[in-house]
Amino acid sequence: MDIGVGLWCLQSTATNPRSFTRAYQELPEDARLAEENGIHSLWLSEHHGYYDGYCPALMPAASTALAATETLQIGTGVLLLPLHEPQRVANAANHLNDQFSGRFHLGVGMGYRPVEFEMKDLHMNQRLKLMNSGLDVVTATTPTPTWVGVSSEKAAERAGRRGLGLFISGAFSKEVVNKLIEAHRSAWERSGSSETNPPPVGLLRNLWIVDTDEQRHQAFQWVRSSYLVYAGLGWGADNTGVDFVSEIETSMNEVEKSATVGSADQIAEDLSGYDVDLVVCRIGYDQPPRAALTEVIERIGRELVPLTQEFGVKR
């Protein structure tokens, strides 16, 4: 089991405001980071249209952290795939792998903002349209590795069929999980791949390594106060499907109690349940200092990453 590091979303929010150059500034930093700690990856993600910058462009984000480090792979988790020129995305994941010795990594979703859809004179109904037609592009065109975000079993057969890597949420429960690996790998063995082996799976967790009572408290505040920033871009957009304003409560406590905060030990106890390639400790968190998001990359590059080397898909 691959260990990595995410989201980074390079924000200036409300409750944590920092300048723009600044949190560019942060990114190799962190990714160096990452890197002295043996950390297999560093995750980026992309909004558009919000008050906070959440990044809009990933790809030069990306070339960021690679040119900062020498064997951290980078990944999107996730670019929204159908509000991008296909072609031109496949073209940019081929030269950062050219460039950057193959550690660059696409992950791809479909996106659930009306105003991103708007913004680009389309509309959300065309987006798995979108997501299909451009999945076709940039399978045809790169070898770089990709994976598709997804929230439904349906997204994680069609991720199967195609033989495409699966990047699943980190708010999911372990039940939740399960089904959309068995709905994907399901789905890539009834498809008749000539390969060996299935499509990778990666899964992102709300963790956070802790020793004490009020260190625990302290980072499930923290998982909280992220997903009630987070919730702020459904607030922000019109005909989302979902009401967030009666609903954050809810998908707070939902969250929180999906989140692993423990120590190392606890921590590899709960991933060594789960069936997967790939694990990214969702860290990047709105409200921690910036002294503890350096301290918990430390740990869990010196404390967690030896413990989960034997776990993870069981060929």
The other form holds:
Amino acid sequence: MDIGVGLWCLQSTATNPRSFTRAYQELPEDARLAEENGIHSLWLSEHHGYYDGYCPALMPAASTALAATETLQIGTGVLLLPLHEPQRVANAANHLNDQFSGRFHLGVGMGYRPVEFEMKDLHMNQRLKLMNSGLDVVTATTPTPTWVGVSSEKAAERAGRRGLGLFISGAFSKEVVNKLIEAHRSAWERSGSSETNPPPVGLLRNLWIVDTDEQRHQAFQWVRSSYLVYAGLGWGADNTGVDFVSEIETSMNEVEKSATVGSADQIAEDLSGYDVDLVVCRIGYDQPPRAALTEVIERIGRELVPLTQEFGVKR
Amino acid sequence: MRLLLDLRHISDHTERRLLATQADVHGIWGVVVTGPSGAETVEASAIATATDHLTIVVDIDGSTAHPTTIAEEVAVLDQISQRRTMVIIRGQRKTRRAIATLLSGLPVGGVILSPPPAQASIPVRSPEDIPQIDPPEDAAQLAELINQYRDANEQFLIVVWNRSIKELARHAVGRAGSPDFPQMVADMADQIDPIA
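Next, report the structure of the form predicted in complex with the partner chain; the form predicted alone has already been given.
Whole complex next, starting from this chain.
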């Protein structure tokens, strides 16, 4: 099992206002730190036109992180494909992988905020059609490893049929995660693919390595408050127990239940129960002080990565 | 007048990066970069990360994407480069105007960029706004060309240059910036510190 870190959103939120320029300077610094500590990958996330500057252009952001490192993989977790011209996305992905030794991964999703579609003179009811036509272009014109972010079994099946990787949200329970993986895997098997191995599965998990109960309490608060961002964005997913639009407290409780906060051994034990290729540790919250973020990156690399080498999918 | 080193014709990315870092060290004001459609700011971001002082002028065809998408990419580049971004937008004037408005932090059709550019306003030019030269090897002819554009009050001049970046910096930057450039000093410098 590979261990990555995410999600770098490069925001300046109401809970923790900061300079955007500082946020963009910290991205390559964090990428170097992750690389120095043996972490597999760092993942970025996208939204458009939100008050906090949530990064709307992941390709130039990926470029600065790749330019600052030598071996670290950088991924988009996820780029909202219907809001972009797909050939431009494919061109950018190819350019990144040509320049940076194939270290770029393209994660894509559909988007869920009507205002983001309106900003591009689109309507949200076009998103599935745009996603499918976009994936047709991307898969035909770039060999870049491509992952699809999903929040329903139908979407997981679509990714499986195409032979594309799955990128699963950190807010879901183990039960929901396993259903999505099963739907993805079954659809791939039914597709009659000539590939020997099924497409990979990546899993975002809210986690934090702590030593004391006080630190544990603090970390859970960071996880909970970070989802205020998604409440503001209006994120809700069908049939997953997570709907920040209408049930913010219930959803935060659900997120807290799915978060893993403890020692590296405890986190490794929890992760051993997932049949996935990649776990992206979601630590890019907006509240932790800088020193806490850098410490957890170091501890994930030094303590968690060695414990999880043998977990997950054996390829 | 400020000189912009043209990197658009350099096919090898390692060479582009090397020339940009040399230009950064030797005080060239900026470089002009581009890339396949959608990868222009990807290329510019890599150059920005490898340099500290250069202005990165990114050349983009405005017809290949929604103006908001292009403006978002450029605004993020300006955050990454810490206010060192300038842009050449090809295509229709209307598109260029929309992008320029967004890159000034102002709304277009109710849309406002978030994050905004780091600069108060990112300079947006059309390709026709900036003259370009591919100077001959002869030093006197180079000097004459630079004088000609400087005295015509051009703000920027794009230079295609296939020789030493230090030579360009020594012989052209000061001349571009001042009608009082003492060529004798640059010539003496060539003797004291020959350019390889």
